[in-house]
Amino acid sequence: MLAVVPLFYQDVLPILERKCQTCHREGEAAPMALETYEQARPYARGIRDAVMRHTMPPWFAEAERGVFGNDPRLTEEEIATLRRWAEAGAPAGKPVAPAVKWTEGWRIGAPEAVVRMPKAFAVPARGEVDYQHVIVPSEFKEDRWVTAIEVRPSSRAHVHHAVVFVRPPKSVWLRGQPTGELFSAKGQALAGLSTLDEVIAVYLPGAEPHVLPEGHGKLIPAGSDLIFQIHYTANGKAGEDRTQVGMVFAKERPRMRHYSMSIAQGEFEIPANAAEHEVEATFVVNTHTEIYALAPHMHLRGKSMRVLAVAPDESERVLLDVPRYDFYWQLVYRPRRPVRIERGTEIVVEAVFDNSPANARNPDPRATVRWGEQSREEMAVCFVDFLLPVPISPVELFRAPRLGGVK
């Protein structure tokens, strides 16, 4: 069987469609498209090397295959196929039509509604840029349940990450700030933030858009505003960005509500030259629920993160273990089945930072590092997507945390 030389159209293209083209296609995050033979052929040996080193597709959770439903890692058979194809000179085979039909511009298919920043933001060639915020009315006259949502920057080269929040009509968060105008809100970004000012969608390097199972949805109450919070990074070349968010809606009221929040610790100080500095954040769940997905977030000194569930009887489960965190690939990890969490369980986030000279990405090992928006500063955050039956308000999740805090 191994004596048969793999061909691009018959053997390689199906692997690229399943495991690579979500990023490796025109207009997406990867630096080159791999949709056609002409595009893939020059990179054949690079593809071989990347899959044999297990650097592509990116994945950092320490878990057996099958634990996470969105695990993109290749099988040994798939790796062998790509290796043998490259080493045979990357033969084409007989052309066939692609099996996957991508929607141009969107990974969720054609959205039913698109909300854009009213104007573009000019990103300078150099220097630090404060987090930018813009408030955009949704103009929804009735409650809308979102089943798929995707955040798309127009300049991925300048957007490190973007978060879109829902601000319900009665929320006081960032009231007084102008609608439709970009502003920094430095030092005041959390002023008035409540439990119902929810994270509705996130753009992270390498992360998937939010496509929910049947019967699940995220709520945007009638009359809500969407608040874009965007981290721009200068890269030596000035540019403009006008981020947008596309949505697909449920045709009927769903059974389960997705509620996204961040468990974070903002009170920390990482000493200069510290190679293994631990920061812990916790949150106590006040009702029975399930965890649908987790997404670690740290900056350039981030080394590893573990997320534990400590039950009321003090038994522990590891929900996520990322021993080698990568700032440039901030992935979302979705268990194959939602994880049941009983009332009174403590979710513990254990973040480890490397502020030593051995960290090649460290901006300055001599600096004492604290919480901050810029990449030279740090964050200790895990975004968690909880599941609740629709009649239950997300407010029921909360009670005072024992340590750390909720961002």
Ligand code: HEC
Contents of the next structure:
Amino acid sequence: MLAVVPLFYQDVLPILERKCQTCHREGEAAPMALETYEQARPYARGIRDAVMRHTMPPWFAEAERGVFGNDPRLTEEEIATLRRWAEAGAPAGKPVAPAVKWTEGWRIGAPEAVVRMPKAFAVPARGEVDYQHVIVPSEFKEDRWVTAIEVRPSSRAHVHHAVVFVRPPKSVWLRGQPTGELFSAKGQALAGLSTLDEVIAVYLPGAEPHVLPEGHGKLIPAGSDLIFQIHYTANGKAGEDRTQVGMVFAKERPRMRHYSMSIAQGEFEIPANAAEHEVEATFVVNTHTEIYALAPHMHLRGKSMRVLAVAPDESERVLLDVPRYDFYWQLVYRPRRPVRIERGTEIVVEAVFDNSPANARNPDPRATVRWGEQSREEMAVCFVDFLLPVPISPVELFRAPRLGGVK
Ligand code: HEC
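The form predicted together with the ligand is what I want next, because the block you gave corresponds to the form predicted on its own; please supply it.
Time for the whole complex; same chain goes first.
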């Protein structure tokens, strides 16, 4: 075969558009845009190295390609194209207009409702910042089914991540706190949190907004409040942020409800210097359901995570295997097809921590580490999005005694 040299516009740009520009464009998470020849050219060798080392695009699940619908990994052919292009001196080729037009602003289209933090938070230049919360009434007079939702910080440079919860009128969670004011619940953020309260949207750098499939929705009951929980990080420059959330609603009642919950273990102590300390969280599912997405969450000592489904007949299935967890990449893993879960299945989350000095990111190997919000503390959590046929209530997922089996 003739070894034709790959050209930027003809061969390289389509790969960057498909696999890189979600993050590598103006205003997004990556440090440089890769939208034009002029932008990409100086990085040709860096691009080659990153794709050959498989560090870009970021992806940490051990799984065949095709298991996860949002698996961004390049094919061998795409890697070879980028490598050969860089090694041939990064030729431009004949300019063509970009095939992908990224929208400025909202990526879910024009939102039908926007809820904003009532005031901006002043992010200091330095120091640890407690998680900030703010309660904002939705002012929805009737139940609303959300089909697309997007969280937009105004200062992406300061928002490490943000979570938006729905607090229905019956919930007692954070009732002692004022509405419309920023507060840092000082370790009490989860007090009173119940199955009524739900994560409705998350902002993570580089992540896609939540756009649900046809016929799917997330419920915001009438009269609910939205509670923003934002992790700001000081980056040397002081700034301000006023995060907002935009929503698009279903025209009719959806068939399937998305319900997000965390499977977590808060009772643990990671001993000083422990190189491989396992913490297990389990949850027995009380109804037939499906899993739509999984997102592991640990901090700087997080080493690996596996999530298993143990069916009532004891058969085991690996839902997610992340052998090298990386705190700086909070990724969501979405199976190509929702995974069926039989009633009585136990979901087992195995979180492994490295508190030894060999972990280059370890803030202090001499510390005994417990649950906490700051990155020097730890969390052992997997966020799981379940699917339930409407009108089955998410309460049906809970209260399950283990039917028969282990433990
Ligand atoms: C999910 C977001 C995201 C995607 C998708 C992504 N990048 Fe990146 N990339 C980043 C961020 C953030 C950084 C800077 C932090 C870092 O280096 O880890 C980065 C850094 C880089 C760097 C410089 C550092 C290094 O690792 O050499 C290169 C080169 C790069 N990306 C190329 C690519 C290419 C090529 C693709 C597509 C094949 C891609 N990236 C896809 C977010 C992304």
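Numbering follows the first chain given and starts at 1. Between two forms, the rigid core is the largest collection of C-alphas that superpose within 1.5 Å. A quick note: this is a predicted structure, and the numbers were derived from the prediction, not measured.
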Exercise for review: Please say whether, between these two forms, the C-alpha of R324 moves by 2 Å or more once the core is aligned.
Suggested key: no
Exercise for review: Answer yes if the CA of Q229 moves 2 Å or more between these two forms after aligning the rigid core, and no otherwise.
Suggested key: no
